[in-house]
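Next up: just one chain, as structure tokens, the form predicted on its own.
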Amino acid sequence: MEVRAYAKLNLTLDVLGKRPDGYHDLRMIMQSIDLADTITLEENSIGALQVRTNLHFLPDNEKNLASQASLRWWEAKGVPPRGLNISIDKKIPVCAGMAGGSSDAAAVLRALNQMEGDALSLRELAKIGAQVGSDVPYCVLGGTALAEGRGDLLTPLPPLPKCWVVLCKPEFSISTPALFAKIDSVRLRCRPDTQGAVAALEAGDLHGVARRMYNVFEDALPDHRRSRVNDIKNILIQCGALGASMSGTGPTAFGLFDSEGCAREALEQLRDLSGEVFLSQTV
């Protein structure tokens, strides 16, 4: 079988405060976007997990949270594992804020539920897939949600009106960690009207929806972090942009088009740029 993972961005994300047991509580609105990873899975013989990517520096055994969702998937279900061939092609970028390995694990989740003749409903797949990571029930959902808590409580929103989206990542990663132990330290510019953004979606206005995006994370940016993401949103709006953000903790920033010729624009401009540029669309 083979299934299309998709990415993901954070229209709004903010962080509400710490939780006693060490996470944080988070609200922000999720979107899909079709830049996509393509998984292929198929039974094998030897009774082995095997999992292969198109990348060398991913992990290729238990670590891989595509093999992990397959091991919880077993489990829930009470059935020792099976031998099972997972091949990953890679599109989304890595470290790059868009639950690119999230959206894998998810995805096998969702392949073999369809394997097994659609055996769990989403929701069981979703509270399976918060056992892999905090994003994996959203990406088991897909499409645009507001997401609370860690991540994991969810609530279906009317979908973003369709639009173009340009992407672009730096060459540099940022660590997840480090910017969570930052954030409660960090005096905020402002947060995002999440409500607000709920609002214009309720009313199919994309450009109410663009005027409110914001991601706090920003602010717990390095300097010269935060410099060069603010370079790339600058751009995005000048090429017409509805309204840029960075995507969960970076460093992806994105731009919301509702003229593909703009978009191509904002296109090009990036690419003088280093880093990964991407045209896409919402799903």
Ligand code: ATP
Given for the second form:
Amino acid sequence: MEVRAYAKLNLTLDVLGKRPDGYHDLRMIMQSIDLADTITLEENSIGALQVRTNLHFLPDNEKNLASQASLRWWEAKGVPPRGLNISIDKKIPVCAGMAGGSSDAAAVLRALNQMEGDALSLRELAKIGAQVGSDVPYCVLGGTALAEGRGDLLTPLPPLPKCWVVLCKPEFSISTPALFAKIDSVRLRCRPDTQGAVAALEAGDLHGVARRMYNVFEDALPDHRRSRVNDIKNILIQCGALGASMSGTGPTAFGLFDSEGCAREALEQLRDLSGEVFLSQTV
Ligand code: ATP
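Having seen the form predicted on its own, please provide the structure of the form predicted in complex with the ligand.
Full complex below, order starting with the chain above.
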């Protein structure tokens, strides 16, 4: 079976506070886009779990989130794992704030479930996914959703009106644990209007969503990294983006466009910066 694992963007991302269990309470609007990894699952007769990817630096053992997801699925089903080859063709940049690994895990949960006759409900798959990572439950669901708690309390939202998305991932990576550690001591200059963005989604108002986009982790970036993300956002806005923000803990920044021509112009301008650029659409 071949399945696609879609990247996610944060239209808004707010950190509400630190919890007694050490995690942070978040409130964010998540959106799937058609930038995707392709995952192939094939039963094997040797009875082993084998995973391989086109990126040499990713784990090819049970540390890969896709393998972890398959093991959790068999565990939840209460039967011993069958032999399975998982092959991942990565297109989503790694450590970029787009939940690439979580999306691979979610896609494996959905695919295995389908291969085994839809044994578990989506809600059950999301619960299994939460054991693999906080973003996995959202990736099981996909589309447009409000995520709260650790990111695993999900409320489906009306879809973001169709638009073009231009993304730029600078050449550096950001450590997610380091940024979470820093966010508690940073004075946040601005908070996203998530409630207003939900109302705009309910009204089908793309402009209203775009102008409310914000991610509090932008304030926690080291200065030289923040200025790089701001450069990208400025180019996107100058080219006609309706709004621009950073996704997850970064460093990928993106803009929403209602004009394909403006989106392509932004893509060309961003190609001059070092990093990876993508033109995508919402799913
Ligand atoms: P998030 O937005 O959820 O914080 P991210 O985009 O920052 O995610 P990922 O690309 O999902 O980060 O992966 C981060 C880590 O997970 C890397 O250290 C990587 O080695 C590990 N990993 C394990 N399995 C995978 C996979 N299938 N794809 C990508 N990364 C994986």
